[in-house]
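One chain follows as structure tokens, the form predicted on its own.
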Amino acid sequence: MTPLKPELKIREFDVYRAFYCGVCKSIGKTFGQLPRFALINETASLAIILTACSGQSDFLDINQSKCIAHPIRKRPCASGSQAITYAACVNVLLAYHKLMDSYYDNKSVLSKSGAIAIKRSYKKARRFSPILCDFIEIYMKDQLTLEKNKCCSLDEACEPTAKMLAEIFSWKDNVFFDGDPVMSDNLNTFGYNLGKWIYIVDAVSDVVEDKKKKQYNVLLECSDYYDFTKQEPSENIVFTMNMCLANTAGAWENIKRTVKDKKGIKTDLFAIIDNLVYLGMRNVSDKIIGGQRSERPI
């Protein structure tokens, strides 16, 4: 879930990169330096969406700064939004579970070592967002159980990831949306459909390699899901992906109607999110189903 770079204005691109760098620096400042090596592009998008929806853009500050990755030339870096720190927390939690998931799948000693190395950061993230951490642990266990049982239902296999993303976007460890059930519900819907779409995209991307390695992939459990002679997913899979995109876009349109006063920095934030929802995600889907070429990630 990243923007389609050629369709971003230069100012919007700078704002996106500022959030990307802001999340990275927030990880180092709040949770430790090691997890910065596991920075996930999507957490910058999460920070942008929650900053725009929670009113945190009023406190946003974008300054030029240097870092270890860019020691010579200064880069724009966003700070001042609690959503950035929250996105940094989410990054640490997901990075740890991704390493552990890789260990369970492949018995990778390297993945297990990486998880042990950031375990202290994970504990800090748990203290920062205990409610979210509990949900992530529950849904990751559910996902592992489904994989062990060779789940053959696409909807059932997607459910833990979809619910986990719904909880991430709901931001229950803060009170920003407690008084706004409409916003909370729309963010939940947005995250749920995004999570389901991400799971399917990953499954389609990995199906050929998973077949070679004899690893679990829900598309391998049912012959109707993927056509290996044509090297493409079935019409049902494509339809489900498109429905997820449509539902995500619908939730985003509802969110835009809910958020008031879109002047100033919010104009750039909303333009970036429009790009993410309508162009970036569609571009990835087109690549997955054999359509348009996907641009390099930002």
Second form
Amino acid sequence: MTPLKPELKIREFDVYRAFYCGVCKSIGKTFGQLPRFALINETASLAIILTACSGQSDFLDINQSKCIAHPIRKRPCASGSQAITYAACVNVLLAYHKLMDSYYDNKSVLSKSGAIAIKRSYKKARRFSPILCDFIEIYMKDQLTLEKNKCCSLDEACEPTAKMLAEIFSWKDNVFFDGDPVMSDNLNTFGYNLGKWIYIVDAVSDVVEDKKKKQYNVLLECSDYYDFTKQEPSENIVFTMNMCLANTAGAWENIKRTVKDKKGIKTDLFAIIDNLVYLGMRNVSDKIIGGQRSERPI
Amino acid sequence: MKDPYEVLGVSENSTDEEIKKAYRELVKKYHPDQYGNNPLSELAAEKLKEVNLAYDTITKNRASGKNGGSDTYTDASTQAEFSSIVSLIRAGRLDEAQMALEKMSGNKRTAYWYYLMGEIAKRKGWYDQARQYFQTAVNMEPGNQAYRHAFNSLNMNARAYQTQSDARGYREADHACSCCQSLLCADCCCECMGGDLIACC
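Got the form predicted on its own; any chance of the form predicted together with its partner chain too?
Expanding to the full complex; the earlier chain stays at the top.
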């Protein structure tokens, strides 16, 4: 989930990058330097969306600062929103699981050593949000079990990932929206559909490779999910992807309606999320459906 | 009217074969030849009529996929089961509703059953399954407008996103892309002919 850059205003792009840097910096500050190398695009978006939904955008501070990745020129870097620290925590948790996953899948030594390297940060993140950490572990385990049992239903295979993102987006211990149940519901729907879409995008972009390596991929379990002669996903897959996109967008529209105060920085945040939801995701979807490999989903 | 299954003395879950057998036995039992001039013959004739009617209704309903739950002789328990499930769905208790539906035996799985399963799947976000359920409901009862509407609106829903995205200027990005593609194409053509349009690739 990345914005479609050509359609962003330069000002908006700066804000987006500031969040990206902000999450990265926050990881370094709170959880240790090593997981900064495992930065996930989506967590910047998570920080932006949660900041836009909360009343915390007033405290948002965008400074010019240097960092390891950009040692010479200063870059805008966001801080001051709890959503950024939360996104950093989510990033560490997901990065660790991703590495462990690829270790289980390919027995890759590199992934294992990466996982060991960030194990300490993972423990810190667990202390930061123990229940969320447990939740993520459970969903990851569910996903693994499904894949071991060669689950052949598209909806079932997506479920753990989708539910995990729903949980991450609407995490109940977050104080950002004062426990507003409507907001929480909308964020839950947003996360669920986003997670499902990401899982399918991933599955479609890996399907050829998985077939070669004889690895599990839900699209390989049922003959009418992917057309190998045309190199494109079947109509059911496209339909489900579109449903996910439509419902993500629907949830976002509902959120926009409930967040009233839309001044200052919020207009930029809203414009960025509009771009993410309507243009960025569409762009990835279209590429995938056209049979090209996407750049880098989760 | 009496419940046709009760008249034949069979359960709703019994197979067509069992029903036929029960029907034959009852016909034998009540056949007028058995009674001659016996005063019971009139009663038997009436019974026989009832049995014939019950058998007709069951076979007719099974053929049209309704399995005995039609409005004329509403199977009250099934109807109540369905309406309690509908209220579960309305209350958002989808897992309970789904479990209740899955417990229902094969011959209660009417078009309406598939429609409700589709509704649950849709609300859960299981879009692929939702569409399959709605499709089955439509196939079982092609004349039912509600099922058809559910199926069509799901498909419309999926298309709505693209319209919204187009409205936000996605098309331009698309054009830019096809522009790049045609440049690349032109470059390839030039290279084939020994020239080069874009030096770096």
